[in-house]
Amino acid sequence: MKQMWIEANRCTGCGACADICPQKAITMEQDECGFIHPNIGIRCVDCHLCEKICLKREERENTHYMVPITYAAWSKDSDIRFCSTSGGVFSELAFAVLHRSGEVAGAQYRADNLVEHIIIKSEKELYKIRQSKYIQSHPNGIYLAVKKSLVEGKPVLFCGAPCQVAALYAYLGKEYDNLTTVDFICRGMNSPKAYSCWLKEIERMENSRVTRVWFKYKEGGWKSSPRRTRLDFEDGHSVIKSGTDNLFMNGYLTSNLYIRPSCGHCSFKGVPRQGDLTIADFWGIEESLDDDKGTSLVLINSDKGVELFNSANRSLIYQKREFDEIFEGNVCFTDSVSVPVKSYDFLCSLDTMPFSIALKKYSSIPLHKKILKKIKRIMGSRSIKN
């Protein structure tokens, strides 16, 4: 293997380097922690296009709005809304493109429950790329596929993490009038290894293979959905993991143990955004726009974003909001998470240890920190009484 041009803890695993390689000398392969990295094979002719595209992602001249147009919104279709992570706005944007004989690129579950990017060409396929997946998707040659469709003149909507949207623009090397992009407010990419180990442990307990993973399952309400996951099994039964029993999501939201190292110092936060639109949950929205069924935060970041939103808004209930409203409920809009040093040891321990035991071992709070936390709580209660 040749010397890499980028340190492992800075690589986002976007895969643009593999698609840009004219010799097909680069494959994206998992490391011991389950994160994909480029592996340069013997076909390499030292053209350095892989290195150049990596730099271009962060050097792109981004002319998107510094103050996005902000909306709270949800789909008028109650079924779409229930089956979506927040308000179903992505589905309505996708319909608007598909109705123009366009194509939509997004992330789908594979048969093994891992995630990859694909292109869909019809409404009946939209279910494949709906909902948040909470693990890193394999790029699967998506930039090549998107460029092919763009060159053919087809309208294309691309949805991905900010780093993936930046990678697409770097790969294309120029603007395409028929391309619109959507990113989301990203907390960090989780290790497929950790996720697979969590599922395997549950499969052993349930004595059946998981055939469907439904993160943020809304039965019971949207507000509590981040810690609720529905799992469907091959033998026909389903299980709902919620609260602290939902080990994967609970661990993700509290420990950061299986988030990709590069996400701890993300280069694609804040404004201007990478995508023409940004979608997320609108946490903290006032009660008049929160009926506990899911409300989308929509940021329109460019003229293209305005055009697409306007073509879809007849299918939406929406209200204009102030941009400043988004920050309290979406701290990861501007800030990266802190990935703990022991993350590496945790992920390696999964080779010999069940997910639940490893999570308990590595996410436990040291005794001195527990004592300090208790002292602060006692002092805080005394201050209130006084």
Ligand SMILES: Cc1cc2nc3c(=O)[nH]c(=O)nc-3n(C[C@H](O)[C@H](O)[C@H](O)COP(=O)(O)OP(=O)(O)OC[C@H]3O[C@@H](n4cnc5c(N)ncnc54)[C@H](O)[C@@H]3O)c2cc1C
Second form
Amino acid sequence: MKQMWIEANRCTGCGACADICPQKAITMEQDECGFIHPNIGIRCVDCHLCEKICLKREERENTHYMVPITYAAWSKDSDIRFCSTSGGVFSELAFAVLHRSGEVAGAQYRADNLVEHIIIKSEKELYKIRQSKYIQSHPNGIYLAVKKSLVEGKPVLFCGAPCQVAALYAYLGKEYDNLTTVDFICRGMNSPKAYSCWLKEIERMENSRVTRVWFKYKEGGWKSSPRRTRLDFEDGHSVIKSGTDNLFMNGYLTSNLYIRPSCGHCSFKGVPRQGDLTIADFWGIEESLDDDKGTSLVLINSDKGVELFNSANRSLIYQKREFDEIFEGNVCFTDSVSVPVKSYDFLCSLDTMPFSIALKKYSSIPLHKKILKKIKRIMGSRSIKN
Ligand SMILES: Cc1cc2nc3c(=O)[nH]c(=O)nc-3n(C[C@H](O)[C@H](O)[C@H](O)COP(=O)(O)OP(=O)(O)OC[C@H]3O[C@@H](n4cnc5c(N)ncnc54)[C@H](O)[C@@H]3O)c2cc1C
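One more: the block was the form predicted alone; return the form predicted together with the ligand.
What follows is the whole complex; the chain from before opens it.
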């Protein structure tokens, strides 16, 4: 096997190397933890294009605004808003591009519930790429497909994690006037293996195959804490996981055990942003703009972003905000999560242990840390009383 140019824990699995390879010698394959990495086959002729594109992602001359124009916004269409993860701004941006006979690239669930990037060409397909799927999407040749559409002169909207947007620009190697990109504030990408193991355990319990996963299901409110996940099954019934029962989401938000190692030192945080626009949840927005149905944070990072937002804003309720407001509620804008060292053992343990047991085992806090925490709490409350 060929020596990789990048350490495994720095590879983001963006897949730009596979698309750029003129010999089609690279396939993206899952490692023992379930994360995809490039695998270089025998057709490799040592042209090193893969290595160059990988470095290029971080070296892009990024002229996007250092102080993005900031909005709180949501779709006027209540159904779209309900079916979206935040305020449904992504769908309204997508409609604006589709109305110009354009195409939109985003992440969809496959039949096996894993996630991949695709391009859609019509409004009736938009449901496929709506909603956050909290596992890493397989790039699936998306950069090649986007380039083909751009070269044909079609307007294209690409939405993905910041590392995927950076990968697209590196792959294209030049500016296309007909391309607009959207990234999101990203907490980190979860292992598809962990997610599949969680689903398998639920399928065993429910005695039916999961046909649809709906993270952050909004019945009961957008801010409902802990988050809800709705699962639909082949036999027609649905289950809503919430509270301590919502294992996958709780584990994601509290233990970081199945987040990709490269997300622990993400190169694409803060400003300038990768995308022409950035979308996220506007956590901490004032009450008058929060009816608990989902409020999007929209950052406009470039002139192209301004243009697209202006063509979508008739379908939005929106209000201009100060950029400084976003930091308190969304630390993931600037900070990478910390991926624990035991994450590797946890993911390997899933080969022999059910998800719930492994999560309990690896996310439990050791006794000495529990005692330390308790002491700190007592000392803290004493100093307040004094
Ligand atoms: C893994 C992940 C982590 C996130 N972390 C945060 C966070 O810490 N803070 C925060 O405020 N927001 C975060 N978001 C973004 C947030 O969940 C919403 O996606 C965003 O606010 C857009 O919501 P919307 O209602 O406008 O549109 P939605 O319809 O919810 O749009 C989602 C868009 O994201 C794309 N997408 C969905 N899943 C993936 C995926 N796995 N990989 C690549 N693209 C995908 C879809 O194709 C679509 O274009 C995260 C999203 C993901 C996928």
